[in-house]
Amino acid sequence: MNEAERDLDVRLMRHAIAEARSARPSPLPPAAALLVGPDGEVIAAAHRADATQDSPELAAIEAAGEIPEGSSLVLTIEPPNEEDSESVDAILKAGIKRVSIGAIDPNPEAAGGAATRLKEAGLSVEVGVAGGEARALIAAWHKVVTQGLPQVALKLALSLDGRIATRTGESKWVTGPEARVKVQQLRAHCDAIAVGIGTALSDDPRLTVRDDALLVGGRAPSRVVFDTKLRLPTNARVVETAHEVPTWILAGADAPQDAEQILVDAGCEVMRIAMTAEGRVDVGAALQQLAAKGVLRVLIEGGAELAGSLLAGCLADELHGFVAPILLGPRGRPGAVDWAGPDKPADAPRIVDPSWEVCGKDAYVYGRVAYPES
């Protein structure tokens, strides 16, 4: 291959992969395909839009029609090679020669299996074409299906000087409407937003998604609220609307059962989780529920100790902070994180390759997290 060819299978696969950015097919992953003619251009599209659609590679050659000879195929994932998936045969049938893939299945079950098929049956095939693209794509996916864990998205919001709220407890807004929209964008790329109890009874949130922000094919995010104890009322917004959008509480084994009844009569769903030696629910194996439940990106948006045990536990995958050009002063409550925190800086948490951003009067700062003590 030259560089020609190769910068045009880099091209087409970042297009593919665009594709795939518009729907939000949970508890699949992202997926696209591109069937391209032998001149290089564009024949057929398509993308995952939801878990109930067929692979992309299928709808692709089925929309293409009739296939020119020499055409070839760009997928962003490796196609399903199970038993019963009718993906490689389809793509054998259509007589398609080439085969660009941007990653492997990263369940190691499945592993490079198709890729195999493809190739002793004579197609070119070129695996991890864009391939750190490709990857973070299916980010969350591949975290689920090799950990056993969602993705999580820890978002912060405080003042100048590291405040959340005023000394009055009054933390509406500390930032500002644009701020706001952002999360709305972090919300509609999630399956489910999560706070904890304190942030649910100070701030009554209802973790919601505008219409207009939701991604096609892409259903509201369940509403997660960790309650140990089930102190949640049944006027809080998130349980007024709970036959609306799914809403889950998760509870300390020794919740009283009342409440629970009450939660679920009013549409909750309340999941029992293992609990530490502190007497909190255990957020490792709350977020091993939520990926069972189907969950493959979380974004959590608070409190302080919800905050503080995610990267006590190394969990939090990336972070989202906002700041707020304001001060709210040595009395206002303090600490957007509620830990013990490291021994040094140098053994910090911190975001890797930090992207900065300016929303409105707000500094919003994101990026990988990573845990340089572990």
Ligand SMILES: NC(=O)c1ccc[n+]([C@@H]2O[C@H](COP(=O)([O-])OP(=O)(O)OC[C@H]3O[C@@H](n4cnc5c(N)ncnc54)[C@H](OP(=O)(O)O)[C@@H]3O)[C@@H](O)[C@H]2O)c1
Given for the second form:
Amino acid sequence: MNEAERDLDVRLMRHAIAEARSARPSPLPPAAALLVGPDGEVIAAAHRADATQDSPELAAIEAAGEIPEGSSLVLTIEPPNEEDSESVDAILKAGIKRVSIGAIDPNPEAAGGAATRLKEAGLSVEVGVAGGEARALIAAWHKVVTQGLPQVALKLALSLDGRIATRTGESKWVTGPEARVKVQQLRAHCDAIAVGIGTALSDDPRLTVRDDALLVGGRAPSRVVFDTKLRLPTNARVVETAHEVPTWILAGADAPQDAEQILVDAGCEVMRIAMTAEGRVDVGAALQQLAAKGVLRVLIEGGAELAGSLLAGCLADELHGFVAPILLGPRGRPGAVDWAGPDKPADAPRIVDPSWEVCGKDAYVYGRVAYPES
Ligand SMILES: NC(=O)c1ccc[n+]([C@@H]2O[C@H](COP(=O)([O-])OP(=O)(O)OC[C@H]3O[C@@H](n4cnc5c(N)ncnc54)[C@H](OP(=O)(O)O)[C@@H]3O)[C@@H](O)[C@H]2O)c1
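Next up, the form predicted in complex with the named molecule in place of the form predicted alone?
Let us now look at the entire complex, which starts with that chain.
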């Protein structure tokens, strides 16, 4: 393959990745397929719109109708290799001679299987085209498949002195409207949005995504409250709207049964989760439960205690911090994250390669978190 052909391959793969990103088909990974004619023109494009839809290669082949000689297929992810999957057979039947694949299936039992079958059938198969971007597209699904845990993003909106609320516990609003729009967009890319019961009681948040922020297709993110003892009242906004948007309450094994019944009657789902030695919902076990419920990506929105447990367990993959140019004090109250913390700054969890943006009057810093001690 010459350089021009390689460039075209990468350009087409990026086109397919952008197509895949237009939907959030959890618990399946985003995926897209392009059917490309002999001159590099896109004849048909298809993406997985929701979890009921199987593989976009089938839709692209069908949409193309007549397939010209010398056509190729661009796939963001390797087709499924299960016996009942029609994908490989459909590709062979369509007479396609070349397939370019972004990411290999992370499932150890399936990895590379379909690519090998296509090669053995005589097709030219290129694997890892725009590989970093294609793997990033399915990173959350990759984590669920390989670790049984969802991808976890932690959001903090804090003052310059590292506080998330005033001395009265008020946090509306620490940051400005532009930052809050960004938070809406973060929510729109998640399958669940979680808070601790402290936040649910003090802020009474709705934890929904505004319609104008729904840039991607997919079901509304579920609202999750970490509430060991089931203290959430039925007049909380998340409970009052539980029939419209899924509301999951993560409770300890010994939370009162009658409190569970009241919340269930109000439309919530109560999940009993293993507890820590301190008698709280175990965050790791809770995340496993969310993965089992089909959550690929969760946004944890605080407060300080829940954020502390998450960081103490090295469980946040990404940090999204919004820093407002204000000072809140107050003496004696915990900062944005309530935990023991490291002995030395060098041992602190940190954003490895931070991106900084100005967001209205606030600063927005985000990126992947690394835990030096782990
Ligand atoms: N600026 C911001 O971005 C922002 C965002 C959110 C909140 N806030 C502010 O933060 C304050 C609330 O924060 P908070 O720290 O008091 O409460 P929180 O973190 O929202 O909730 C803490 C409570 O959650 C329950 N929980 C269950 N499992 C837990 C676990 N594994 N780890 C930690 N907590 C667990 C515990 O109560 P049980 O033991 O009873 O279950 C715990 O007391 C409010 O003032 C709010 O306005 C600010």
